[in-house]
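One chain comes next, on its own, written as structure tokens: the form predicted alone.
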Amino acid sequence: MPVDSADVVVIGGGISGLSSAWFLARAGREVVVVDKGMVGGEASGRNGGMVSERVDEPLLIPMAVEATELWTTLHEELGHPTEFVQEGRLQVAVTEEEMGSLFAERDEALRHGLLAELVDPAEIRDMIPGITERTLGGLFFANGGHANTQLTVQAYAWALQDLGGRLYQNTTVTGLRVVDDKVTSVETTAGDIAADVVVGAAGPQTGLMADLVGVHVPVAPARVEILATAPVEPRFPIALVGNGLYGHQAVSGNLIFGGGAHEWTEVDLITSPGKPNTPLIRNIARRLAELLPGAADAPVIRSWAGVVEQAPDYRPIIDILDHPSNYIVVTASAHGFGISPATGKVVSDLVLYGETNIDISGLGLNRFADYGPDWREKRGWTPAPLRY
């Protein structure tokens, strides 16, 4: 007999799936939420924070816009604390190459009707103290922002579960029981979890959940970084994106960055990767230098390491199954932080009437037809050594 039941079972405890659970548990529907570690014990509490009308990905707007607006009322409807911050989001270029960029994505911007608006150097340094004098100018983004990544992924844990939401940590998905094209169970270590509807939105193990259903989802997990300074004086509350870097000053005054390619590993049903620090860190801490000279002083006093999941084309993937039909599909391919909201309403959207309102039509499955198991070793996308 299953141990527990829902209307819709969600695999996955990052911000994507709390999220997804949080908006179908304020619709009224009983939701389940299973974890093989701690709720947003992976990138989800662990990346830049950044929240943005992100215009180097137009397929994205529609995501990025709508999450940009629910941002800033959420932390009062969740009734717990993100520490949002919207002043803006600044992008700037070092190289020629970056500010012919710039003009490409004012240019995009613009035409979506969104508010952005290009910088010189002197107003640059007017908005982050302290910033390289080698900045040619800059793209700014007025309704940019940022939060607190680990109290964002608790904010929504707490939600869910003062709507009476559960919640299972440390446990694993080893199956998934199908019967007449449906899945009827959600089979973990703690027992079987019968369910109505099912969310895969496992972050690496995304395509291993789907493989259990014996659909392709076309993912590649990977090791991203973050590192935290100590504390530095009041210096900027915007977002910034440059010289290779991501991040923002902390309310309580730590400079928050990550950047550099990532770093390609492997997943199982069970365990993540190990994740000590690697040789990134090193190139975010001097990149973060060379960016803010004036605070290339301040300690580093911890950094993380987390496993995010990447599709072929770098964009989410959010879809019904065709078989099983009560299966849904939910990968932000490491955009899941800033579009969180955007994602839980598209998701109960898909599960409470079978559409959304948002456009999502250039991130169905469908789009990587043609890609079979081989996709990875194509592109050159294998795992790198463990450095420890």
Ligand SMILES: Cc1cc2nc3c(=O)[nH]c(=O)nc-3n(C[C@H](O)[C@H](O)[C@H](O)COP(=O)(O)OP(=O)(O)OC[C@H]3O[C@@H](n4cnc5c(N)ncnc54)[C@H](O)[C@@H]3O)c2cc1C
Second form
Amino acid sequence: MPVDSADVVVIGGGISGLSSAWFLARAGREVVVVDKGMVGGEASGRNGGMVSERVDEPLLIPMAVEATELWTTLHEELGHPTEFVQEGRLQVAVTEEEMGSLFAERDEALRHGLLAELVDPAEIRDMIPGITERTLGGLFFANGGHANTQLTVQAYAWALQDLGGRLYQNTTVTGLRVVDDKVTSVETTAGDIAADVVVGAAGPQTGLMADLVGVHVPVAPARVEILATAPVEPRFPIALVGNGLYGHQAVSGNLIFGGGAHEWTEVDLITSPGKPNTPLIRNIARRLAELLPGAADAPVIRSWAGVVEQAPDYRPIIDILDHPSNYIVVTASAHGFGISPATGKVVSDLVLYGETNIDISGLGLNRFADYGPDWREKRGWTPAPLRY
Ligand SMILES: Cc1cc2nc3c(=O)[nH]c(=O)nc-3n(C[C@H](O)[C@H](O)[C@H](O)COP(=O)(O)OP(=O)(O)OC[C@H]3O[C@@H](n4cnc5c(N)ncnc54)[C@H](O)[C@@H]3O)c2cc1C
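To test you: the structure above is the form predicted alone. What is the structure of the form predicted together with the ligand?
Zooming out: every chain and molecule, the one shown earlier first.
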């Protein structure tokens, strides 16, 4: 006997799963979310909180544009705070090569009708007090912003529960029962949960979940790291990218910055990313002091690691499987926090209508039809040993 049943069971209480669940609950569907840990315990609660339209992945622009629009009223819709600040996203160049890329990105942004303009070093110093004198110029995306990651995940979770949705935390999905081309129930450590539709939004484990129904979804996990300083003055509300880093100043004044390198890794059904790598965090701290010499004395008070889900072309995968035909795959390829409101809307549209008016034509699983199980090795994305 199933312990529970719902119209939709969502695997994964990260930002993609919770956003999908909330949009569906708001549309009147009975929704259950299952997570092996606590909501936002993985990448969704550990990320840089950056929200922006960007042009480095042009096929993602329709999702990003929809998301930045939805973010502006999300806290009101959810009825819980997200600390979303939409004062723009500034990308600064400190080398001639980076400056060349900014010109190209500006042209691409304008081609897509985005609000993006080049700014000079004096304007940059007005925007970000204490920034290095070495900047040659910057590209400012007016619709960019940032939000508080764990608060936003929690806001979705509370809003879902406000609508009657149910959350199973510390509950691992171990199997999927398929009958006549449909998943009929999700097997978990708390018992089976019967479902009409299943959404697999398990972050780096999305591929492992799809394996359970015999479908290959190429997703490679990578560890990435990030730090927080003590609060610093003067404050700036703009999200900042430069010197190989991305980040922002939290509402509380802490600088939250992360940036390469990616370390390819492995995940299993229960792994958590564990501790950060001290040399890498030192490197991020050094680059932050170079970027913001005015804040170079701020102590690093916290650092942490997270695991991102990376598809071979660095773009999300959002698709309804052919077989079983009631299973939706959702994985964000490390863009997941910023685009999350659009992800939820798209998944909800796919469940309700089988289609969406947001252009996701570049995000289908069929683009990887030729990718066999050895694609990572061929790509050179070889996993390092797990570190706890
Ligand atoms: C350090 C860092 C910085 C980042 N910065 C940014 C940024 O600034 N902006 C941005 O847009 N993105 C950023 N990202 C990427 C972003 O965090 C992810 O793309 C996004 O959080 C993915 O969300 P998700 O819900 O798809 O996956 P996850 O957050 O990984 O959630 C998946 C959930 O599935 C659960 N799960 C897995 N397996 C099972 C199972 N068997 N049973 C039950 N539950 C299971 C996990 O416990 C997890 O909670 C960053 C990521 C990291 C790590």
